[in-house]
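In the form predicted on its own, a lone chain appears below as structure tokens.
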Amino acid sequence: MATKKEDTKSREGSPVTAHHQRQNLFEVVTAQLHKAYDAIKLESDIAAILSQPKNELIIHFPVRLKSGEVRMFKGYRVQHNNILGPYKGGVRYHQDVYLDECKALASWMTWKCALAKLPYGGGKGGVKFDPRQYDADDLERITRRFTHALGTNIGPEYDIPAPDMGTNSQTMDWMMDTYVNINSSVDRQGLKRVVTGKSIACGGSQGREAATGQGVVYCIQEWAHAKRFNLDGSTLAVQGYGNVGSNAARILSRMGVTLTAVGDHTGYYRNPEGFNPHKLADHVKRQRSLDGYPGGQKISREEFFASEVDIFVPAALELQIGSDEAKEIRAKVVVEGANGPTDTDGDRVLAERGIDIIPDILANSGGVIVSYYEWLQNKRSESWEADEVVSRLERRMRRNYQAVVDKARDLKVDYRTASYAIALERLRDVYRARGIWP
């Protein structure tokens, strides 16, 4: 088992973060939750149950690489809660994956699924390595060996992985194929739903790839409508230009929103005339980062956060907005495309400055909602058209947003606390009805 020091380390020194010590991610989610506990007067016994994951797995497994070298890898799977349904959550490949990060992210998935009224609980996992250092053959070997090592700790009605940072539909195809082949069953087609986020060819859903970014956009539209703010002609900054950031920027561009500042772990750029979000996405797909993009002026991380924009979308790593960054932000609204991008100090400073925050468990829930639709399609042997998936997603996202607005007004709390309050009330209702056995 990894040492506690390693498992709870911060991301200090990573190019995308500031050069000061970050808060522990699991402590951040715990502090956020306590505000919601107080707001709805949650019973202490239910709070105790929800305060820790049910299962924390750390797996060391060997992989024979294409070169013939055998290398040991460390994998994680944290299963937070399954009172509402199977554990559900991504698998990330990143050199800084650590246990408390997986615990926090698994916990967030529990609240996200409960808020969205999905029949799922929260899970999260990952493998600690830099996928950019390996070719497709070795990534397949690592993925298949990790899936084999997980064994019966995942399953289509027990724990359902999905893509996350450093993984994609190809990763999910390999995971699904490995799982199907190590579990002999007459229901081989049914076992496809052991993961979501697969390619269309392997049983994935239309609309899944853009779903998280699309959900971010629905939240921005709802916010703009309530504020009587015209999106046409407004400006945008995006931190992290992977799946979520790039899709959000491309969809918003069709509404007249101009991307004027962008950054990732390799650096930050500004273009007052606006970036072409499609060309930017093509560059990132080729280079795996923004590094070397010719269409903008290179700026510092501090200058990026101080960019004069209307909408700020953090869609990179967690814990990017501390008090220093929150003091610099000039946007009218921060929409959390990433999980946990704002720490407790950043939250407080943004609130004091009157900058709206649309929290992660609401803003970026589009991905898990369409994952649920994929799982349902696999379960029913159906294939939905793209417009059906998108219309279902839109209805659910807009309904969830309004529920959070109403709860915030009723409890006189911020949107983050209101989001947690809705999720906790749904979990509390089930625990009250079922009780604790024996």
Contents of the next structure:
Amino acid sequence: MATKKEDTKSREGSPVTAHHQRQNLFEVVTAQLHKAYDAIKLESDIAAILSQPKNELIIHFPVRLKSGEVRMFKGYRVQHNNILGPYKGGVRYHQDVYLDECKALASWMTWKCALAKLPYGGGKGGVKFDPRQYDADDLERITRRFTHALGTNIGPEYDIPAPDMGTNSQTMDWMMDTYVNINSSVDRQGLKRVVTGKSIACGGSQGREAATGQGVVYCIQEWAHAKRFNLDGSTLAVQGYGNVGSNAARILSRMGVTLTAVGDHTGYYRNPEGFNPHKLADHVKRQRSLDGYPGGQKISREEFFASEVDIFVPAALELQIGSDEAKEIRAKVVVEGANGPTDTDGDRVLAERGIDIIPDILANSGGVIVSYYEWLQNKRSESWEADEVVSRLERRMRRNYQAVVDKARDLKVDYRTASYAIALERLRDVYRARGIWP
Ligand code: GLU
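What's the form predicted in complex with glutamic acid like, now that we've got the form predicted on its own?
Zooming out: every chain and molecule, the one shown earlier first.
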């Protein structure tokens, strides 16, 4: 008889996730952190505090669907740390969402925000269901009911959700509208910044949509510059063609980088002549996946990882690069658009093979950086021009990248450990100064 897998391990199924036994995501972030604790000799009491989230919320809520049927949904919000500012991080809609995943992702938000010098802590949440199975009407009902169930566990100065996998600006508009309506206040405008990543019409920021992909590209440019590598004429593989992957590929194409391999949970494709990244994005927008894309030759997941490319951008689910994949990757650099795409063995194998890794908390921080700009604009009743947002993002990303390079050199560690070290030192300074109450 088939036994139901434990919540924390139910990870297989689609081509993107098809990979033997996967590590628990929280174990991955814990292992990464321990390397950084050692590198900066972090005090054990501060390490103990930072090793666990402050709050873990699991809620079950009923939704009456358009059909009249009432279905129960399971939602999560994990709040990892708020010593630097309100909890901040996305909301994910995916059938495989599980508690330890939210814990890991919330923890990554703490490090990402601290590394980027944003006045935020880390949080992450989600609802365990497949959004592709529901139409806009039902997605709205689920989103509003989830927001209601979260109640005062979110707030514009307390915990600020944003889009993540399976959610977008429409989801954020619904969340914002629900929050503002259930927290009736004279300050309705002020409550709007309870979420970021909203549509422009609802107070979103110019540049937020493309920000994560744009940030990935700044990292690739910095890497190329340091390595004296000419991006013009180089090749790219992207796993996952959602917001992050598609924007990175489109922006890189303007710099002469050709996308020759691409894939998502429905399959993988190769085209030595190069895909048109804009047509691919249009297809995904219409079909909600790459399935049925007419250009290119269908290849296996293994062939995809072994693609002969210069730059590899995982921008899909976590835990995609284990030791098997890491042995096959031929790229010079892996730039983590996704959160946690590389497991502990994958990390080690890539390092042994001399393949550079630009870690997630640096590479994909463009999204939360522009979320901060959105929150600031809302707070000040301002709306910045697109070029102002982009130039601020560029300056901040390039500065953060250089800080990581310098820290890696000083501590003689890899970029991932250096990124954690910077984030941890910022948090440590506050804990040292404030002490632990009482
Ligand atoms: N979900 C995105 C991330 O993982 C964005 C979070 C935000 O903007 O708050 O970084």
